[in-house]
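Just one chain is shown here, as structure tokens, and it is the form predicted alone.
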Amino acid sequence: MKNKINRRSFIKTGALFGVTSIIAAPTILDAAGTPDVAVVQGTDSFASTLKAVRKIGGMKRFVKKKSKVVVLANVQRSNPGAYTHPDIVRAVIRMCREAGAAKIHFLSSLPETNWESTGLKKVLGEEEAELIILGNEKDLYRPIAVEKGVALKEARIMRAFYDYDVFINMPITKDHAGNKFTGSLKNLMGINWPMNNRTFHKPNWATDPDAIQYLDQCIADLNTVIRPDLCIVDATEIIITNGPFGPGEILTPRKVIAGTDRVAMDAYCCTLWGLDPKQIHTIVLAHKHGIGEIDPKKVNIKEFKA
């Protein structure tokens, strides 16, 4: 179920990967009545996830037969409200399988203990999805020029990431110590080289407004070179203080959000605990980059009960 990649084994395979997820405008489905973003509320996270994806056109809209799917979940800590819920992950794996995916892999630079403590390793094993944990060796990460970058001029993305046809981004929305909010946009740091991510954090990044702004700009810049094909956000049980690791105060919106517009989805998630999206610099800066729409009036967001 788990495949550990280090520098030696990576070089030995001689793997060379093709780019599949370079940034493009968010995909909007034209079918009448189909929302851009679907929000489903209910106590059954598995059922809510199935319905949210179905409402935006179903998994077959994104995953074709024989596709190789890579998934990025959040497993930073096992504290309640700090990681992607296992039932949401299980639902996504099953939908991908039913759509005809040839491979369903989860990439991570975090240790296996994180996957064990959150319960996600167990789910992946039961659903026969593969966990691939990469080391932090520089050779495992491909340098990518960030042409639109204001603060970030070069990203270093997991080389293995480019071996897949479909990228599903699965964050949990929650509090963050520096920029107050984390969601779809910030989750992409999970496929960037950890050493490169450290450069996002200047001294006093949690308290200095200029350092916080720099972190926000780096995240927005990173999102200009990578586009998820689908985002599924866990907003079932989330921490709204002491993020992103927790433990913190728990809010239970009991919602799962599905769509393709990272900016619109993050803007919506902000409102779940009274934040103004236009005060969250990551979202504002990503909107300025043309990554997505910050104005909810310009996005077809529909809410449903599970």
Given for the second form:
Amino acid sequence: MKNKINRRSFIKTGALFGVTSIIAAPTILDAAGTPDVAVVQGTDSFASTLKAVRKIGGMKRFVKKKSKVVVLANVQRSNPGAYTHPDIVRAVIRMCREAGAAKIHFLSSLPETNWESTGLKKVLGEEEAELIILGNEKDLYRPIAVEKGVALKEARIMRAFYDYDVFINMPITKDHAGNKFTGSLKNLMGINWPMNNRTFHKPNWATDPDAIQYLDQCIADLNTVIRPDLCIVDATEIIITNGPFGPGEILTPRKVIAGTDRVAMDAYCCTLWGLDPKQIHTIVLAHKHGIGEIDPKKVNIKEFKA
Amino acid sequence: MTLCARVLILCSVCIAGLDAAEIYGILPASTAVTPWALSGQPQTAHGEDLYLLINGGAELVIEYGFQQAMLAEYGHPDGGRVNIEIYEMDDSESAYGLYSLKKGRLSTPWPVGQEGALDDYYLNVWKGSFVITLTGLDQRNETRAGLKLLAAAVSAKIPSSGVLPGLLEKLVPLFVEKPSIALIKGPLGASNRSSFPVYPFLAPATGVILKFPDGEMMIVECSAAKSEDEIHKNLSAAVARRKDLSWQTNRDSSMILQDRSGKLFSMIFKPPIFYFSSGETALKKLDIIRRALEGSN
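Got the form predicted alone; any chance of the form predicted together with its partner chain too?
Let's see the whole complex now, leading with the same chain.
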């Protein structure tokens, strides 16, 4: 990782000193012409993924030799347009392997059934990546103070997550019943304790006018203590109604998006089905936290054909 | 006892007010849906455990009044796959509400359960206090046929039925061209379907959202505890935070707003009913709807 000598040791040290906020502005590559966010469109999702990562500097920029890589994919449900496509996952594993990764692990709190029915377990097996499914026991999740948290004061992140050097976030972008949109920012709830995720909803959420914005604030807050080294977003076939579980109306942008700026990537993705990023609270609040850039004019987003 | 054996035995059990184990009995036996067969082990959730089964979006189902759910997959020998989700809700109104939100905007009515809605690759069914969602996971013709076969088999296992919520019974006959109608029982459903965030100030309340090509109408039956003054004050404060809106009229019972594009939004509160309308079609229909609802109050 170019911008972090050793994230694991940094976090351990930080925890010792009571420092848990590891947020920093996204790294902007100094190489001329390299985009902050690469968008590749094509019918071959595997090829699109390879190209998108290559366009932002290649996997070796993020994965050093012998590093341990953890990947967070979305395996919500095998309904079409509701989970990260297996071809995209396969491409990422291969790129990590080629970059010299010693371990490539996928962490999940969702049952194996989800990994089987989405076809992702088969891909992981074929590509020799390991799937680690954690239970819901509290001890498996480490309490992390959210110092910059406006609503969320304590997160509980999978303890196993801190055993890795590189974190690759692999959401599928889609509709969400509560937030109207989900992508890179919201996907991080996948490494937080499911019981802690429940506290993202106010106790009186059914009658409190600010309840939905509270959820958005919690997601933005969570993003202040976890920073993916790389985000690769599936926007190939996505549901734009009845999300995040589906089934719903399907849109097929056939795009794979790679980058490090979660806010910019989410701001781009929501426009795929006509949403205004400035109306999506999670994106606005994450931008306010300094997590990334909401204004597309300030981000070098480049589109390519596969 | 194997799961399949358990399913087969429970399939013969009469289902009425299901307990936790009996929801398995709704799954059709393979003999009833040949050549489709249950694939893998179904997953179930009760009450707030739904958060563990549906990791994201569970709160919307809970908002409608949730009891228990089961997810299962059926497979065809030629490779077709269908996901089945069965939700048992608090009552038939809750079930209809969830069904109305889940069905697609362009769905085709399908004769199954008390009401069925067929979309490109999925089918939603409402029957009594149950909502059934079936999703085809591939484009095969047999999978689409399987959706209908499995839906009918599941529906036949549910003996209870329910009535259409009162608001809808009064509204549906008023339209020749049926608009997309969703029943709402909480802020998530409302925010999911409405472009204007007025519902949270009226909650807890049941309402409907009618979508037209040029706008929408929300009709909410408020609780007696909501006073006209309180609603007016809260809405005025909410509008004041929106820089894109300006007042045309702001009186206690009638408020008209305009956005930057000139689009008009009307809010009328005739206790206990609150009306929000946007777009020409909704505004034109408002008087007829008010007569139908207020005339019968």
